[in-house]
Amino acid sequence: MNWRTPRTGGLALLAAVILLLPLALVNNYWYEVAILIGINAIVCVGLNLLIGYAGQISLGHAGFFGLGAYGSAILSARYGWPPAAALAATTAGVALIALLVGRPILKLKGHYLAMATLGMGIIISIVIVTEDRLTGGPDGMSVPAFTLFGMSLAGERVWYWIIGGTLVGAVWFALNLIESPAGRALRALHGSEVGAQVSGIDATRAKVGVFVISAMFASVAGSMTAHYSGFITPGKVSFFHSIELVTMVVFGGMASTFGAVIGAAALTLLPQLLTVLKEYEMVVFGAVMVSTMIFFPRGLLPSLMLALARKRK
């Protein structure tokens, strides 16, 4: 077994960090921050498959996150579904929506694709805000606690392990997908779609497939967020949240699964650490991001790995 490969050593390191991190989490506030990092990382791992490996931009992924959150909330709160069944049904429903929407949208390229995914996210946001009888509108809605085998899963410490385990599973799935023939097809599409089609790859099927997978990642994260927090509002469905997710992927390093995790961790944790600067918080935050993109143009993790490789040589 080669521990230097991402599928073994990288995954083992991630699991070790998740197992040991509670030793440094001194109170529930930091548990909550760690949970938020895990949720963002799950979405970013799926989004990185779409953007980093397949080369397809999406500016509306917060819409799938919101569909997952509100789908589970509505089924469990309004119709009395068991939360586990609501999560599974919502994920399947979001996958179907992504399949139906993805086929026409992913025929577009460049700016047109970006605008189409942006429009999709805005439409989802408007529907959630206006259908107040189901969603509670701008005021949001309460969500029942997640129950499994008659046990109620509540509290930051319990949800830390649930989110941590889900993140490890998401990374494991992404790493195996990347190394599979489907993953090699995605990388070929990113390099040259025409060349990939000439070599026998069904470009439409590959792009729609990874779009559906990334939407499912976002949906699961949204559902878990709803049941963990116990209350949801349309804020997480906004265009700004979509941009935040894309920024995390780019910041950590596109076409790098662990880069997506690091990007999510850095951009979730950094605002918490900069609150002591008060009115200068956003100025310093922007300066950090600009400096990172200047000195680490490939993203944080790939640039550091490249520098380390050069140093070894």
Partner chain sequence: MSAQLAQYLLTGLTVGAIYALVALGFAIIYNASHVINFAQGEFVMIGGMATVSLANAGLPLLVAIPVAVLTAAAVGVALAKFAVEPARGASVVTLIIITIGASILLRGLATLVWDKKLHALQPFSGDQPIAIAGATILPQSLWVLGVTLAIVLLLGWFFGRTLTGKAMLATSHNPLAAQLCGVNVRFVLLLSFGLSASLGAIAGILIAPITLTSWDVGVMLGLKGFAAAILGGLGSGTGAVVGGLLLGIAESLGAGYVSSAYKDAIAFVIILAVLFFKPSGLFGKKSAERV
Contents of the next structure:
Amino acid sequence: MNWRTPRTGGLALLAAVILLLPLALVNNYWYEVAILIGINAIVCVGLNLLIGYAGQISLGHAGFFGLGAYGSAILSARYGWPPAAALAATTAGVALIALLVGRPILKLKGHYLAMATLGMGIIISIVIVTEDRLTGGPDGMSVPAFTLFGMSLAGERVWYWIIGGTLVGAVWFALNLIESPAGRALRALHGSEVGAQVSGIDATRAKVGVFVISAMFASVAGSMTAHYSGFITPGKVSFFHSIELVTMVVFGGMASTFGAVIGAAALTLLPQLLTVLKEYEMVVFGAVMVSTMIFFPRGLLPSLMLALARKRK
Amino acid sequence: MSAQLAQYLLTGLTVGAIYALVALGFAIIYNASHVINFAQGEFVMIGGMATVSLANAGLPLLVAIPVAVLTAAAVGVALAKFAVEPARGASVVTLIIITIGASILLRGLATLVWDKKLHALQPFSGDQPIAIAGATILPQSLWVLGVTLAIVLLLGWFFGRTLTGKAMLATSHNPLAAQLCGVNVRFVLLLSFGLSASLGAIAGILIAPITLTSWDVGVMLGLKGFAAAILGGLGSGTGAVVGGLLLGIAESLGAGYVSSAYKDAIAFVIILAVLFFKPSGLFGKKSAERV
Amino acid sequence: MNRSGFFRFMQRGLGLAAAVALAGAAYAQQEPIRIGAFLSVTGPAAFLGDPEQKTLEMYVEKLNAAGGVLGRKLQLVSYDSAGDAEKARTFAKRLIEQDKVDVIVGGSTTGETMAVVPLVEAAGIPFISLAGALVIIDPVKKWVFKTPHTDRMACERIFLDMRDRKLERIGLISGAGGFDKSMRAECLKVAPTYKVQIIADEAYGAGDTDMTAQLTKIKNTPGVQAVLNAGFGSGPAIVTKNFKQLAMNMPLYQSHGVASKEFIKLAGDAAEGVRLPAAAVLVAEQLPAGDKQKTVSVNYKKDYEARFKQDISTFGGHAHDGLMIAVEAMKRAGTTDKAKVRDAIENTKGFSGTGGVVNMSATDHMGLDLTHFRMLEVKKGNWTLVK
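Since the one above is the form predicted alone, can you give the form predicted together with the partner chain too?
Below: every chain and molecule of the assembly, starting with the one above.
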């Protein structure tokens, strides 16, 4: 086994970090922050497949996250489904929706695609806010705890391991996908769509496929968030959250699975660290974003790797 | 019944005119740099908030407005110089994230320089409603419509008849060729940001007496302006204006005849439907991909 | 004799000085009482969180200047949750786990409050919410209290006034926010009890800049006698302006969500004649001399306006009441032990706050009734009490 490749070495490093991190988590608040990072990272790893590898932007992934969260919440709270079944059904439902929407939307290019996904996300958000009988409206709704084989999964320390395990699984899946023939087809798409088509790649099918996968990642993360926190509001469905997710991917480094994880960690942690700044928080946050993107236009991780590689030479 | 329709149309036109001005700002910057400037809404906010604070400080509107527009233009040029230009050559998505970061920065600055409260601006010529075809309209709406029309005509003249305008157009078609012909592409970039910031600020000032202004007013208006620009076809001036007006009217009719809770959703469904049939918007150029 | 007297004097003096020094050291070294807060200082509900934050800061300072509580200093630990329920939850966890606060006063909006409820219930920490909706205290939750009037009470107070004015068929227009939608639902629920028919029901979105379309629809609904607007922020001011623009000659009611002088400034002339239910603090000076709320309201208004040079709102008042109820409870309990403080809060009786006279019980964790919810009308650019 070659430990220097990202597939094995990187994955082992990630697993090690997740295993050792609890030593530094002094109380449940820090567990909470770690869990939030994990949830965002799962969404970002999926979104990065779409943005970083297939080169298709989406400004509507909070919509899929929200569908996952509210699907699980409604099925388990209003209709009494067992949470595991609710999660599975919701994920399948979101995959179907992504498949149906993906075909026409992914024919669009660049900024038009950005607008279409943005519109899709906003429509989902408006429906969730307006149908308050089902969703509780803007004030949100309570969600029952996750139960598996009669055991109730609650508390930060339990969910830390669930989210951590899911993240490792998500990263493993993404790394394998990228190395697979389908993944190579995707990267070819990113380079030149026409070129890829000429070489016999069904561009639309490949794009829709990765769109559906990234939507499912977001949906599962949404379902888990709902059950973990026991309460869900439309805040996480808003287009601000969509933009936040894209920002994490770009910040950490497009076309780098571990970059997506690092982006999620950095941008989840930053607001928690900036609270000491009080009214200056927004200004500093904006300034950090702008300057990072100017000085590391490829994102944190790829720029860092590049610098390291240059040093070695 | 027709009075009701007239009311919806007048309302839609007024709101749509503001969307159109914001959309024009998107189009101008896109043409000069292929950047989608997500901080466009913040220029709307700066225009409104600066005018209000200057007016409260005792300056007459005739002085406050030009100062506010110049302030916004200066911020726009600074944005181009210190945030967009240094990142030249970065990917489109990276540039988008930079403008999003800049918009957060500008909003944060606004809460520090001004405050987090809502503010009202005095209407330019009273607030006695005017009756038109059974509908009523505020004098300020006429200002909005009139100034928007004047700006559209002025921009048409600028891009069609002046050397600078033509240089900007040339840059949008082919920056390298334009540069070879002696166009200062750097200057065009700064100018386009300054120009579209001024447009945004004017929109913000015109609408402030009707809808109030605050530090976060730019978020929604920026979003709607982007939607209008896409609906019309990115980079097309005519498209931006038509897109803005259509969006405003669609929202107003949707609220009046279908469901007010779903009016924004209706507007976005229409945009999606248009894009499915015309993937480059109503007036957008069909893009040919170079292989 | 002289010497021993001198020595005794010295001894006593030294002893006294030592005692004072020790007490001072103890006072300084004793852990401060930590008041936790998470408020929407930015975001769409900033106009709630901003005055709440200012009020808490000011009164914690004032209480400390007066010697603190139980001989200990107060320390305010506050975070900006920006109207985001998830942020509120994370910050509440931080307050409980990391900052180890003794009591939480905060939660500007209902969504933020409800997201935090499971945490405070599990941790067992007294929590006084500053948000409006009824769900916060109904059903009663052991550790959760609130200071503002509920949205249902606002509907009831408005419908009472409508009944007095013989207005039976009304149009409702509400925003898309949590406050707006919750109040809309409550109004629809209690309207039949007051023989009020809601015959038009319109909505507008967050950040909408024009509501003439919705109002035109209401105007053209036959038989409408009055309009009620449930909402806060810029929406109600725009509704009020559009209302005048469309020359709708009927009474307009707003909710307690716009209870500050700001609203009149924003809506301008159009605000004339608008009625709304609100806490007495808005009309502090106009209260009759014998009114139980007069002193506290006038003092709060004076303090706040002198310090921040801006008009008061009832929202800051809720924060004042929340902090004071917590502080009074600690004094009565003689400790900051969480269970004892919770019991003491529940036993709050006859507390005169800016929102009303509070009488809590095991079944009522708000302790307000309609008698202290005043009906106000805008006259000549100012709030006046409707007699």
